[in-house]
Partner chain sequence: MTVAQKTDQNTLVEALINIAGEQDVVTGRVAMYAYGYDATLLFGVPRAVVFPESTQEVVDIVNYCRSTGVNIVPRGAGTNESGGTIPVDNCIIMNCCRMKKILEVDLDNYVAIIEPGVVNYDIQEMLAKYGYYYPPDPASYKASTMGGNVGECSGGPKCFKYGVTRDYIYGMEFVTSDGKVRWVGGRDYCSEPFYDITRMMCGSEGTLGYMTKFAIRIEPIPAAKRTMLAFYNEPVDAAQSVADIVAAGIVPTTLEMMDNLIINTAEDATGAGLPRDAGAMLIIEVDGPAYGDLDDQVKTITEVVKKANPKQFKIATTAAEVDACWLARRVAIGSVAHRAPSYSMQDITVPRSEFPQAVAGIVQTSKDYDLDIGILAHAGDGNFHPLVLFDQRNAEQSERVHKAEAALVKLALDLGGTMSGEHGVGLLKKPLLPNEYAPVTIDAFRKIKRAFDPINRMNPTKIFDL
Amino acid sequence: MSQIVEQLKSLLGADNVITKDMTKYLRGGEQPAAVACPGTGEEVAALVKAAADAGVKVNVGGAVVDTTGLSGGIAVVMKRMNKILEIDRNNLTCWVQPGMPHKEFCDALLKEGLYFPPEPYAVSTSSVAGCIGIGDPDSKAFKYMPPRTYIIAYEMVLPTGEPMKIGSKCIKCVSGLDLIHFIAGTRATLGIFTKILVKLQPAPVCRSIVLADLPNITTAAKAFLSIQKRRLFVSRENAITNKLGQHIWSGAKGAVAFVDIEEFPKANVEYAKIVEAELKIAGATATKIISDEKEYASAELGWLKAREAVNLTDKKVRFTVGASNVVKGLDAAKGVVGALEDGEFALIEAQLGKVTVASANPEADAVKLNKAAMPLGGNVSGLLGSKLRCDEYSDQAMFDNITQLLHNIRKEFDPKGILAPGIQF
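Please output the structure of this chain alone, in the form predicted together with its partner chain.
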């Protein structure tokens, strides 16, 4: 193992290969041989090639790397590749390095009057590459579409060490198979980003947040349903139980509703009034309409911190139901995990029909919640959800077929099984 570390030192420079005090770069219980911090695409290619030749596992992160399965391997931290390379206003695109912190990226663009809608997965550590790599449909996805929509080109190092480039500044491309959007959510199993081109939007002309302090999260869900029935679609329509809600509204007595409105000025004002009225009708004990830029930024950051806390814990179950069935989804969750207000958290992203609840026993609860969610037009999210859906139909063959396809794809790209060892299908 010391051989690969020495090799990396010669490739990246000794200062960029860390073998002591690695803790701050790592998440998980296993210990890699080194943390490597490449500074260029060429260095990433050389690093991956060396690891592939030596049969050493590699995982990557913007600031922090998951060490599952990485014992004795290489944790690649992209902290040196953290710059905006080009903002193209005429085409509304931006070339960015993978390690650019996501929030910093969004803020820098806003200063230029430009907008990258996807939310950071974990606001304190997430990078732009992490946003695409995880591909989580965030709470703005109903209005703005999921993160995959925003990647239009990239450069990547394949698990063999070969660099690959695809895409252009065109917002439409169907030339060849769609490896551009498919790459979102692949979590570094098929390659490591070295450069990403995202499409942008003009910054919203007007933004407001409506906050409400509600007796419980179900009352928020009822208000959201009324808002949707009025065919009023906002940027974010979220609510969270009291404990994590404190990030957004310190001192709130109950659940906190967080409704973000990004419209042109007249619609913005009217939407805010309607949203506030519906929240009051549902039982809000206090409301706020925030339009001031600084207050907006503060409330948004609070929401992102709450989102981070939810995303980073394993003790949860995330499931979807139809957007009109969120109240029923919460009722079902109560039946499985107990009173939602008593738990660590319960979160709804209502337009997406997404419900996340804290669970002491996620595996068992996921089975029950999936069973409850399916008649409501949803299911537990991700691969686990696919499995549970197949189980409900007693169709093990279907799930085997799905996982076989996932294995086929991964094996084609990474025949030696080098990248992202913590990801298992």
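Same protein, different state: after the form predicted together with its partner chain, show the form predicted alone.
Here you get just the chain by itself.
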């Protein structure tokens, strides 16, 4: 393994290959041989080709790399590739390097009067490439659509070390298979981004947040149903139990509801009043309307920190049931994991119909929650949800076909199986 490390030092420079004090770049229990920090697309290509030739596993991250399956391999940290390369106001597009921190990217665009709506998966470490690579719908996706809709072109290094460029500034740029949007959610199994072209929107004219301190998270879900019946097109309708809710509203006594409104000024004021009224009717003991930009940024950051804590723990089960069935989903969760307010957390993203609950035994609880979610039109999230759904229908052949198709696609891109060893299907 020392041979590949020395080779990487010659390709990237010795200062950009770390073999000691790697902890801050790693998440997980396995130890790679080195952390490599490329600075250009050419260096990424040379690094991946060297690893492929040596049969060494590689995984990538913006600031932190998952080490699952990476013992003796190479953790690629994209922290040096962290710049906005071009903002095209006429086409509302932006070329950005993959390692730019997601939140920093959003903040920089807002200063330019532009908007990249998807939320960071983990606000302290997420990069722009990670947003596309993970591809999960975030709590603004009902209004703004999921991250996959924002990628319109990219440059990538394949697992063989070959560069590939797909897409352009033209929104219609596909004939045949849509390789642009296909790459979203593949979690670095098919290649490593070196440049990404994203679609932007004009920044919202006015933004407000309505916070509410509610007796429990089910009360919040009922209030959200009432708001939805009023046909208010808000940006986020989220609630979280008290412990993590302190990130958003320090001193709250119960569950914290977080409703985000992005409209024109007059509509913002009227919407906020209606939302606040519905939350009070539902039983809020205190409410707060935030319109000041600094206060808005602080409350939003609190939400993102709470969301990060939920996303990064393995002790959870996430399932979807549709926006109209969130209350029923919470009732089902209580029957499996017990009183939600007693656990580490329970979180709802109401517009997506998504519920996430803490679980001491996620594997067993996922089976029970999937059974409860299916009659409500949903299931447990991810590939596990697909497996559990197939199990319910006693159709192992269907799941085998799904996983075999995914495996075949991955093998076409990565014949030696070196990229993202922690992602299994």
